[in-house]
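Take a look at this single chain, the form predicted alone, given in structure tokens.
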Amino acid sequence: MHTNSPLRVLGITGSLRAASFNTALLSAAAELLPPEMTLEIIDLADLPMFNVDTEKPFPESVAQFREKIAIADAVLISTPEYNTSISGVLKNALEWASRAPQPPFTNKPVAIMGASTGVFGTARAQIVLRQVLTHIGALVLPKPEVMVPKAQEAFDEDGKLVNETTRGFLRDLLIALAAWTRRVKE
């Protein structure tokens, strides 16, 4: 990676819901990216449930998912909070990624964020996610943190992030992720 080449960021949402606030948060990130970054948002719907009995040969959707992580300079994960933890779909994706012969999250810069309709704004889910990512070798950006509480008030009816304070936090996270990624890659 040359210092002048754009940083390729892979955006992963932990929600399959069509009107997901976490997918909308990634869309807001795409709007607010620093000029030296690109963002590709992927959907986890095609990943089968992890099962050791069916992992070899790896399903094609799993191979493609791992390849996208591997070629990205960094990963940005937006997680919902379900029952004080991450969603099953996100945990499933991380299971598949971690089982690769060369796990693609190893030494990969990762930033996490999340939106929830509750008052804690995914704080508990992000603790769990940080723990899982650290265990599988990811280099998780320590700060800033983006936890969007009462997401129904931060986004408009079209899913656009309209809360200016939250947009500022998100912009700061993206700037920090760019710096973190360049530092890690040196």
Given for the second form:
2 protein chains.
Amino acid sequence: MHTNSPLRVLGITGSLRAASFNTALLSAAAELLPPEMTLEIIDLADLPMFNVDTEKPFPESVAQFREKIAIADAVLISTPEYNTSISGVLKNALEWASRAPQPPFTNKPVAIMGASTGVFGTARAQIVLRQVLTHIGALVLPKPEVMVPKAQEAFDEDGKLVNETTRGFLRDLLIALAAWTRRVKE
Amino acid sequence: MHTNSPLRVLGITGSLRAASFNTALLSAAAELLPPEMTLEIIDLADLPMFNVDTEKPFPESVAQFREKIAIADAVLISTPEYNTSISGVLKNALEWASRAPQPPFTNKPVAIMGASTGVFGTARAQIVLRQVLTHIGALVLPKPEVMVPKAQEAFDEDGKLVNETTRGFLRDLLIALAAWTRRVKE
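Output block for the form predicted together with a further copy of the same chain, input the form predicted alone:
Zooming out: every chain and molecule, the one shown earlier first.
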């Protein structure tokens, strides 16, 4: 990777809800992206439940998911908080991504963020997500932390992030992820 | 519930693998069950991925899963540890179980246990599971803790629990769950 080549970022939303605030947060990231970055956003709807008995070979949707992570320069995950932790949907995807051969999160720069309608803004889920990602070999961006509480007030009815403070935090996160990606890759 | 009526326990395995040590641990529980208990063991293979958009009405498999919890006097969960936490499969099931109306884990006595091939015996996953269950209203049995490390040595080739020490721990857990269920229900 040359220092000035574009950084391909894979955005993963941990929620399957069509009007998900976490998917909307990734859309906001696309809007605020530094010029040096590209962002592809995916959801996890096509992944089957993880079962070791079914991994040889990986189901096609799993192979594609792993390949998207593998070819990305960095990953940006937006997680909901369900019952104090990350969604089962997201955890299940991380299971598939953690398996040999060549688990694709190994040494992968990853930034995390999240939005919730409550006041904690996914603070607890992000602790779990950071822990699990670190365990599977990802290089998780240490700072800044982006937690969006009261998401129903931060986004408008069309899912556009309108809270200016949050937009600033998100912009800072993306710039930090770009720097982190170049730093740990070189 | 009369003090001497049988206790119906629902056993849930967090792994989908056919030869899962956690499913085998539930089978061992069936074998060691106190006479006052009955145990039905289920897996989570039929549950779809949680999506708020698809919960009205609940999918049939979800409604059945919730009903099985609701009518049980107690629940016994055997969890694998995947990447320092519970499986996505199990977390996803707990999402479905956590939703209104009448989330079925509310005030439900629950015991947790787990088996792994490593040396920690699901210690980390159980911390997460206890936390999540408590959040969704379950009354989680405080003690004893049953963690089965090096499961490939504790079970024989037919999946029978042959380690006598572990069998004793499991027997103690079931007796404690019976007492806990009567205690918190009365």
